[in-house]
There are 2 protein chains.
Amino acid sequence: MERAVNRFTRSPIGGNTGERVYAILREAIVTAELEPGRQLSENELAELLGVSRTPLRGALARLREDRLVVIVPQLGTFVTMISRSAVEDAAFVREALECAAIRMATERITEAGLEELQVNLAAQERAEAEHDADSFDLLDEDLHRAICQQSGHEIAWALSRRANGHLDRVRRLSLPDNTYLSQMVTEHRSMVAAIAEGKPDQAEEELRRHLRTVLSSLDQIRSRHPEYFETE
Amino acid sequence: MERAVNRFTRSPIGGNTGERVYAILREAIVTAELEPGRQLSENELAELLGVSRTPLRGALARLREDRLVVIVPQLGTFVTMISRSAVEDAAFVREALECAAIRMATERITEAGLEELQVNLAAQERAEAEHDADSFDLLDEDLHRAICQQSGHEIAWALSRRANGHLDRVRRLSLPDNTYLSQMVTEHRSMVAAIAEGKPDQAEEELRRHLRTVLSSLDQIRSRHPEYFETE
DNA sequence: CCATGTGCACTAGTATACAAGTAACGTCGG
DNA sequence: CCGACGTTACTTGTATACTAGTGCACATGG
């Protein structure tokens, strides 16, 4: 324990089994392939994924921190029900972090950074024209990540994404709406424009409205899948 | 895996071994008892704490998410050096979350909630008069927690606290300054006053200034303990 | 004396075995 | 027929054993 090494040149983490399992399970929960309320058996999942319980449990522990599962000792692990408060908490966290980030990004963005945002925006417009929702999702994520990166605090994106599980689940449960894509692209365009013009207040306001559009579909989802929601 | 249970009445977590180990290690790192750069041996720590490697590794994994340790596969686990960017990231996250929370708290706080804040404040004044720094630390934490709670999003406090490791480490490394306590109490008083008067902008501004006082001691710490800092 | 190669002691990651506890189901008695 | 009780089959939590890989030190050859 005495050897104090300063060389942290190795990649911090890579394709750990636990990391991979976490990503798989999170995706399954967010898409409701593993539906809310479902009990998860560690043994069964381990066998299914071809790993042992040890890395699997690590993944479940992280999912618990994301509030996507509840682990009850000596009883079981369950996919959490969708609850209004959890969704609103996620929205609150994301709004707080990203609004602070877009403010700071507006003040310190570089030419190259702005260029990156606009390239992304152009790609989004192509994805919209081709009705390519999958490409759009990736571009959407990357735009928000890039904005946080330009703020100098990319950690905001990491935390926002992490806390975003409940919102993602609601979003993925929404039927792909034709008007949805064009509305999102329009809002993104307004955001980037505000950044380019150096108006932090306006950028923040655009982002805030943008993030709240997702929340607005909550009641719709609830009426379609009442069995996924917590009884209040 | 088929049994879908809705009764999540059990307490979510309790005194797990991993939880306990996490708290112990975090405290040791924050107080620099385990100094930056120090290599942590899983075997040694497990023996020292009287637990097996399994829960210990869970605790280390959480500390990695807090950026308090770096785990390099097949090489070792190390306490992270203090870096300006990590400290600034922590400050950014805390500022974003708590400022959003105090805003919302100001708008929706109840009489009882305000009463709670003022009781805390009075206790802080007593702790200041008695120069009881330990009591003050607890009251300080509780005040910030209570404000987040009154916002309706206590999760803001959980995340803020979690991201706050680097800031805590800097703060704990500071010598107990006589003027420090009275300044903090004064700032807290201003914050609560702004909440009571229903002025969200002012409350946010007071909190922002309050949080940045901690950051201001960074250079001082750095000159006193250069060996704890990352070479840039 | 220096350079090079090999072994060793250590690391984290993973798999497996064991312990403690819960709830549900079946059985036995009234 | 109904209720209480005990067994059983599951759960998560923890400890231990094993695997793969790293860097350092020491021995050996030039």
Contents of the next structure:
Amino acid sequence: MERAVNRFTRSPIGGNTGERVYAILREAIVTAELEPGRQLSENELAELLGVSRTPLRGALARLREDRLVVIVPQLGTFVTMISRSAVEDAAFVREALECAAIRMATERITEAGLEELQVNLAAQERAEAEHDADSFDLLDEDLHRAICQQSGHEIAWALSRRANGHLDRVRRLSLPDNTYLSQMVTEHRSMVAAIAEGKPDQAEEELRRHLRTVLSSLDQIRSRHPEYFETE
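Here we have the form predicted together with the DNA; I need the corresponding form predicted alone.
Keep in mind that what follows is only the chain, not its partners or any molecules around it.
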């Protein structure tokens, strides 16, 4: 849980205690600090996070809706295994929302908005050069969020992220591979270039290709981490 708490402090999320607990637990599950199949103790988590059980239970209920935990009557709460169908569902939702958003962003982006994307890209390139997967991941999220903001429909990012838990889990398993980081930076560069050139069709095509990268490597990732996946 230490890495999840540290990431939370690096990228603070507003809201009440329940929102913060949800963010930290989601991060710990997505990064496999709370590994698939693990039983969660409400008492231990409450003590570790310094909160009462009320916001903790609310956070766990939200994580159940996200399909990241399962609550088994009389047995307890468990982190779900990674599910191929859940990954594919998440990819479907994210592609639908973000491809619509990037088209609108391309048509209405401001100079300041484009500069924000370029600054983010430069920071991604530094993270890639330093093999800093954690920093890259924060920047990756910020880039996609910024594109949705520029579309005028920031809710697209909120909904995409909420549905994205299983896809995020698979993507995070890929991050330690610097070849993957290099590919992600190259694809982000192509997306931003299409936005800058005012080409919505190309921007959508580049984003669609980018979002499908994780799905195309799903079997390879599963072969490296079979203990994290549901049996088929």
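Residue numbers count along the first chain shown, from 1. C-alpha atoms forming the largest set that superposes within 1.5 Å between two forms make up the rigid core. Predicted model only: the values in this text are computed from it and were never measured.
For T186, the Cα coordinates differ by under 2 angstroms between these two forms after the core has been superposed. Once both forms are overlaid on the rigid core, the distance between the two CA positions of T213 between these two forms is under 2 angstroms.
Taking 2 Å as the criterion, V72 counts as shifted between these two forms: its C-alpha moves by at least this amount when the rigid core is aligned.
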